[in-house]
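Below, in structure tokens: the form predicted on its own, a single chain.
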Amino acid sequence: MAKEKVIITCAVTGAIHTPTMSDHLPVTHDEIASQAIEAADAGAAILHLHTRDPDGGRPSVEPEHYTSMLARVKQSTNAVVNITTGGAPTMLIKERLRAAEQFSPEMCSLNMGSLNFAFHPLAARYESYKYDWEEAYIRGSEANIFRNTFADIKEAAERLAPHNIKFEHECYDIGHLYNLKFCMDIGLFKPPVFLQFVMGILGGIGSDIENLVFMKKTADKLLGDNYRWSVLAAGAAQMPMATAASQMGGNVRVGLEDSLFIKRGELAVSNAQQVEKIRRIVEDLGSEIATPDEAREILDLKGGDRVGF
């Protein structure tokens, strides 16, 4: 059987990093759109999105902060749109939903069980702060727990169920994996499911060869052949994390989301450059990256003419 070909995905900007952080983050629905559309340029086959409030630049959720940027995200681009469900850790799952309830895309995100998503030590990094919320949001992530109940991946399920939409399963532990297998025992999902094996945030598994390996043998014990599967990994595991992946048989996530680095030392001056690098990577390795509609019949999507934007 032909080798499939690597779904780029681009997450393009979040709800933890901050901007001053990296004067390149897209932090305004202009910007984040913007970038969205390089990326998708650049090669990837998935655009997955947050954004945030244009008064103040808080994480947002709010249907109406996505309205203009994806509008001119489905008129210039192909590519799939993964709107998230994760948001922020301090926001619930009734709140988190609200986005993709309105605007029907193709792919969420679905974060596949609760930890302790911590980012305080970058506190440490910085004297001074664009917003005046920044510092207290980011010091207060010790005391965060991310939750994801099974009663709130159950709301998800149900509630995101008449959409058909095809979810991106976070997992960032071993356990995660358990909490999917289960999920999917009773009902709430169907094979082919996407799994996200997210690396190297402070309260999941760390970003190493031998945890990679080891997520994907307990996803094979688990799930059979019915998965597909991708690796995001944060900071400065996110390239070779990525090209790993890649010669194993997954897909990638790339984007300012996850790191604000090029390479060492040396801020990413766009999202499109990130895309840019992995898919030169993945085809001098012999892999060729998949367009957004071969992704769609990778991951049997609904198709874009089906979203409600």
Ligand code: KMH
The other form holds:
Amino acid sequence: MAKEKVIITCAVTGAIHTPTMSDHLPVTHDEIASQAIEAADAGAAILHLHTRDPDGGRPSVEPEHYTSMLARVKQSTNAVVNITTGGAPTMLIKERLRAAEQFSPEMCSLNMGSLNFAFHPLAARYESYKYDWEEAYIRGSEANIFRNTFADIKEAAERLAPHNIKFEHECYDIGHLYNLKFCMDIGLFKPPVFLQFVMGILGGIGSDIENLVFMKKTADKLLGDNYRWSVLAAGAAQMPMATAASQMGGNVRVGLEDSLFIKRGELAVSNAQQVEKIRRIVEDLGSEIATPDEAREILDLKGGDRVGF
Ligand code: KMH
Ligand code: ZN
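With the form predicted on its own done, generate the form predicted in complex with the named molecule in the same format.
The complete assembly is shown below, putting the previous chain first.
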């Protein structure tokens, strides 16, 4: 069988990092759109998008905070838009689904279990903050439960079913693969499903090759041929784990949502820089990257002409 092309997802801005942590983190809707478009131009077939309150950069799930950037992204790229339903670990599913419901994208994320989603150790790196909400947000993550119960997952599946959206099933630990299998068995999701193995979040599975192999083997055991997969690793493991995934038949996710760095001790200047780097690695190692239309075919997506924005 011919080797399938590697799909690069870029997660442009998200809930872990705050404006203090990097001046290159896009915060306003114009900045998010511009970086998303550059990332697509660099080779990202899928753009995983969160939004922020442009006034201060707090993570937001307000549909009105998506409108202008979705319009710009659609006008300027053919990339697949994937809207988060994770929002931030402080938010509940009811509000987290509103943007996906309103804009009916080709894809959206879906978190496959509850966990302690924590990033409070980052507070030790900063003495002052740009905005008054940031320190409490980071330190408060020590008490976060990122709630994704079976009832929440069912609510997402049922509310979004009319939209024919393909989920990026985010699995932060082995148990989440079993949760997905259970949900497939009761008819919430039809194969082939798309899995994102999320590694290195404090509260989830650690980033190493043994764990990646274990996740892949468990997914094989539970799902057989009925899935495609990708890896995102938070922080320093982002590129190493993406490289490994690309060599194991998987796909990759990079972006400032999950790591602010381009290499040890050096901040990435943009999302596109991370996309360029993983693209270079993948191509140097003999694989090809998928265009957005090839990603649509591989993942059986509804098409960019059937979205609601
Ligand atoms: N940044 C990831 C570790 C979501 O958007 O649904 C978590 C995430 C969740 O991507
Ligand atoms: Zn996300």
